[in-house]
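Take a look at this single chain in structure tokens; it is the form predicted on its own.
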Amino acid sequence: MSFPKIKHVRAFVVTGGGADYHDQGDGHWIDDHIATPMARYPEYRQSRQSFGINVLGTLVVEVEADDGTIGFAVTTGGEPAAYIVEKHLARFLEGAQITEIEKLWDQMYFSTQYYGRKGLVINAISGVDLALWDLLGKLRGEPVHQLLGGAVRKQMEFYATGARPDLAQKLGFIGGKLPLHHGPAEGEEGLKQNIAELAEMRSRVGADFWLMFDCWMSLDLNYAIKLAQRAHEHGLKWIEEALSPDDYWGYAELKRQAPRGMLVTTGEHEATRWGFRMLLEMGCCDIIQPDVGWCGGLTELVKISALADARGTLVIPHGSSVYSYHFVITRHNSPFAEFLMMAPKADEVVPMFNPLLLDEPVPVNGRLDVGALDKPGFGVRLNPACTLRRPYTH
């Protein structure tokens, strides 16, 4: 089968929601006194936006074939990532065969290794990689999940991340993950408030509904152990991203000391097969949670998943909407998925990357049929009402 070659690569930025889902207006649950590594400073405790969580904005990558077909993807990284795509990565892509995704990933990663390896550069590579998969699916007339080997189940189940697991339960989700509101700097009183919130939510949802804590890298080891032990009394299913993503030794100790039956999860801010190999080989967690837009893209997520599968570890990607759904539906060691409740009060299901994407599938009664993913590529479109800006060209 003959394929056109890559003709153009373009990088755009957009603000206000989209892939940078922390870029929300006032009153949104996602920015309401959530525990962070910066909460040790009182002036940055109430709002994550106060220390700059939303400064980058969304990166949109377009890859155009010489027949005019365009694949695209969105992730975070904004203008700095757009510079990397336009000024560095584009040279490997333009003129290349679209089917050479493995080769292109290798060239992008190792050419940027001297200033990359994690963070912003890997976000940029992830965006390009996802756009390539979208383009390949469109040219073949197949959804990405079929390119990955096909679905292993007819339907996906979801848990919801948001401030109101009790409402998520009524919406059909299998569990609810609460943001942790108080970190070590707020002392014993803050710890008591965290446990009280969990206890109150447990009383609302009953004994069998999953409840989890998202700690967003905010704790030290001693606090995390105390939180896990006290939360166990209220049936906490897992404690997520309790420590700095670089503290592999701390995670290994937390996993050793966590109450029997409670899971330790992390990986949202980890990247590449090498980073996840550290988590897996050091026994840091029970579930890894790579974000397909941050860990190296779909090409790398497949490798990460294989490492985890060989060790009997689950892969539950960090909420990345349709980009992770096409992966989860194809893997037995990804038995359910995350859905971020992006409604300001976490009281209704709205598309995660709203308003940037059109045709973005969302769970219905906490479930999503594979048929909702059967359009070519990732099956979504850019909203023409959103203003994209191309800050750099090449």
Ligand SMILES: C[C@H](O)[C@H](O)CC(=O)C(=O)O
Given for the second form:
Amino acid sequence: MSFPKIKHVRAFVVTGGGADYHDQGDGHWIDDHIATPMARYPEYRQSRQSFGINVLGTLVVEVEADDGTIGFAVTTGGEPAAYIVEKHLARFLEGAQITEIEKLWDQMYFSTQYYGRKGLVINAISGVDLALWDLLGKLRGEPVHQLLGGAVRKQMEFYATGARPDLAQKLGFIGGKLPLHHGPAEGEEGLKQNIAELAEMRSRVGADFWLMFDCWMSLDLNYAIKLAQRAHEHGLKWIEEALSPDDYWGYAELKRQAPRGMLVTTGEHEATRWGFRMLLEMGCCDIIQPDVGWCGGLTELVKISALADARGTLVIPHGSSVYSYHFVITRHNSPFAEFLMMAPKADEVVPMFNPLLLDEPVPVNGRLDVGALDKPGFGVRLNPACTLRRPYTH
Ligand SMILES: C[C@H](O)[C@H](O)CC(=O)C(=O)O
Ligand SMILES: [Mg+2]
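Can you give me the structure for the form predicted in complex with the named molecule, which would complement the form predicted on its own we have just seen?
What follows is the entire complex, opening with the chain shown before.
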């Protein structure tokens, strides 16, 4: 069977929400005194935007085939990632077969390895990889989940990340993940406030609703162990990304010392099969949370997931909206998914990458039927009302 070849690759940037979900306006829960590694500096404690969390913006990658069909994807990375796509990665794609996704991934990864391996470069590769899967799905007239082997269940269940798990419960989600508000620099008083917030939420949602803490890399091991111990009596289901992503040894110790029954999760800032192999083999966590837009794309996520599956570890992708849903529905070791509440007060469901995508599926009553994903490719369109800027060409 012959497919058109890849004719052209383009990279655009967009600001204001989209895949860079931290790029929100004033008064949003996602920028309200959330614990971060930068909170040791009082001047950067109140707002993550103050230290530049939203400085990159969204990257949009378009891959056009000879017949004019366009696949696209969005991730975080903005202008520097657009440079990498246009000036470095595009050369491997243009003129290649669209069906050569494995080879193209390999070429993108190894040609950038001397300055890449994790972070921005892998975000750029992920964006290209997802655009290739979108294009392949469109050319074959099949949804991406079908290209991955097909759905293993008819419906996905979601937990919600945001400041109001009590409202998420009313909206039908199976659990709520709270941002941790205070880190080690705020001492015992901050720790007490963290526990008080959890206790308050527990009193609102009852005993059975899942509650989790997202610590966004902000803690040290001692604090993380104390937090886990004190949170245990309030039924914390998991403690997420407590430590620096580089501290594999700390995670292994945290997992050893976490109260029995509490899960340790991490991985949203980890990348590639080699990074996740470290987390898995060092016994760092119970759930890995790769972001498909940051870990190397779908081609890499499939490998990461196979490693995890062989060890009995769950893969619950971080955010990434529709790009992760097409994966989650195809894997038994991804039994539920995350939904990031992008409403400023976390009080209603709005599309995660709002306003950038049209037809972006969202959970209804905390659930999404596979039918909502049954469109060619990833099944989403770019919103023409959003201004795309192409900073580089080649
Ligand atoms: C709420 C967290 O600090 C972060 O913004 C999102 C995240 O880590 C997650 O969804 O997981
Ligand atoms: Mg997280």
